[in-house]
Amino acid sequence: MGTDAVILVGGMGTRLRPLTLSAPKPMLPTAGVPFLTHLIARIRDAGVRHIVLGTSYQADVFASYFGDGSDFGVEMEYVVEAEPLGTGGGIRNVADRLRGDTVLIFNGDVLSGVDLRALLATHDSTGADVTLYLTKVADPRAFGCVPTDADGWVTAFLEKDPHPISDQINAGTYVFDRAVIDSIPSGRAVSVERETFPGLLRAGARIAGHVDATYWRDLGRPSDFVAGSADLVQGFAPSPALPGPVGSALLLPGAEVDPSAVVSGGTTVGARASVGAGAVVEGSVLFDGATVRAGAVVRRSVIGFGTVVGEGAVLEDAVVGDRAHIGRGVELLAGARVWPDVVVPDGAIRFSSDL
């Protein structure tokens, strides 16, 4: 009967706080556009048009931007969540907008070229209940660790841990059979990771890993969130949705680069943005709106909405939200954040923490 797509979109973004202080974190300018819309077109591009987003925390802002979905090339629904229902809760809770008998699921602030008519092909010829998008990483520690026979079949999920027996983990992509998510138990908080995958290999479901080497990036810290937007910019991630061609640089309307900055390494720099005479800007995301004065050195950043970097001032690793202001010769490094609004006076000052 046909696929649909649900996004989950509900999370707070806390850890890339002061920047989801003013928009949720799947709708971030991210290589130039919120990074749902970059989800979105692969998906559009995958066949499929029908997509549903579950959403929380400042839920009104997915539908003032998208709307139907016309614009996009899809057509888009939208279903609140009162209260936080986990990754499991989230998808049951859209289950009365879903169409097909087969649903792609997505997290919100994942950033791959996994090819999904090829995961989508995997589970069809398979014949699995749920197949799951599996990347390898180096350190899989942080993440769910998912080993699998020879087969292809999961064998296990390991949550976070300290002794991973593989290198794969879930990359926050699923296929799932309708019947499956009419299991999930309704109006109560699940964890999909925790609760509805062990539950389903225990009960002798079948759960087929799709393995993928390609472009990889959850995007929930500061650094990955700047990485995978330059990554984007550069050509190394692909996204039918970006707004120019790739390269070294994105310039957004009305954007002004002085003739002797240095502007590279996938920075994007806003709709009527500005860097100044000098400065250097290098792997950088400036929002609209955003000056970078005579001098100035920003690397690996994000500079918010309306943000003034001060001439000489140096911005390593560093988060600034909107509106706010860092004087001149002011350093910023080391993960430091400050937050909208707040003025850095101008003098040699380092700061390696949150203002």
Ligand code: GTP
The other form holds:
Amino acid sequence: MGTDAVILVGGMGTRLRPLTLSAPKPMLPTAGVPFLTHLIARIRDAGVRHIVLGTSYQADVFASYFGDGSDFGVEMEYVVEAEPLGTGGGIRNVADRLRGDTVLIFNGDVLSGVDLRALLATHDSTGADVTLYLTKVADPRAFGCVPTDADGWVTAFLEKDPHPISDQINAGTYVFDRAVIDSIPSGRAVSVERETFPGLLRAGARIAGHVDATYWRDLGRPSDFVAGSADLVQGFAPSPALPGPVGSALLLPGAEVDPSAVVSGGTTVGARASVGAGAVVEGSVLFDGATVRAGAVVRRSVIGFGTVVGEGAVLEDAVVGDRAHIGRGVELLAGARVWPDVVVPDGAIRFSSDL
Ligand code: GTP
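Could you output the structure for the form predicted in complex with the named molecule, given that the previous block was the form predicted alone?
Expanding to the full complex; the earlier chain stays at the top.
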């Protein structure tokens, strides 16, 4: 017996560029620590201690930070894909590191409140070959729709269906019987969602759904990344690894906020970052060393390492890379992105069309 955990972290995180130019998505600071720290703490608290990371893009960064895992109360191993093998290929590729009969597998960018012990218990009590954590969303069209029958067995996998027949979606966390992993072809790219799961169903495998409607968010897009971080800070998303008390803002060591500034909505102010007089920062993430000058307004935005936001600038739903300089009175709106080291001149206005 025994359970291993596998976290897939090999993706390039293209939707989160330019943030993912300097760090892979699962290592981006989220509520003050690399995102994976929250997930690893939840896995540890569920009693699973052996964690294997399936890496590819910027593979070294993970081992440099987490090492052998002992500082985090777990044992960590790393497997590198020279060429990205996709989600299914990434699972197959770590097979020789697995020790137990049951494997808990995570997409490395999902923030969730699911009770992992309950997910494992469903797998155990149903005797399924694979159990999928399913969540419910208002609009399932952008996700993998996974209907189940009256007994909870999965009946179909409908990826990004324009007319979904169920509001249940694949939440990106699975339990596999160890033996099932060996049935995934090795040495080539495989998508677990598009190839492995439909193939298993056709072959008569028993796939159970574990529906859980507590907190769930895929942090793949900038708007979800920033909202997920704010939800962690405010305690809406549970994490044993939050580096401070739950509240309306998280200030890391050395952060400076002028008493006349308003910092709220789950904002994180990074180490040595500063917020000037009269500035408003709401539901945002300021990476370490970022500066928001007097009178600026920053809402639902991510500000990169060492970036400066000039006096009176207005940023809404913006993503600004590292060491950029946003001039006075600049407006960055509706998903505008600024690449690292770019200087945006005083008074400029940019929208998402400037991507
Ligand atoms: P986008 O490029 O923005 O779509 O992001 P992504 O590359 O992270 O892709 P996606 O969000 O679909 O990936 C879901 C999870 O699987 C993430 O945690 C990725 O790190 C991981 N992942 C995606 N592709 C691979 C791969 O080829 N190998 C491994 N090991 N993990 C992968």
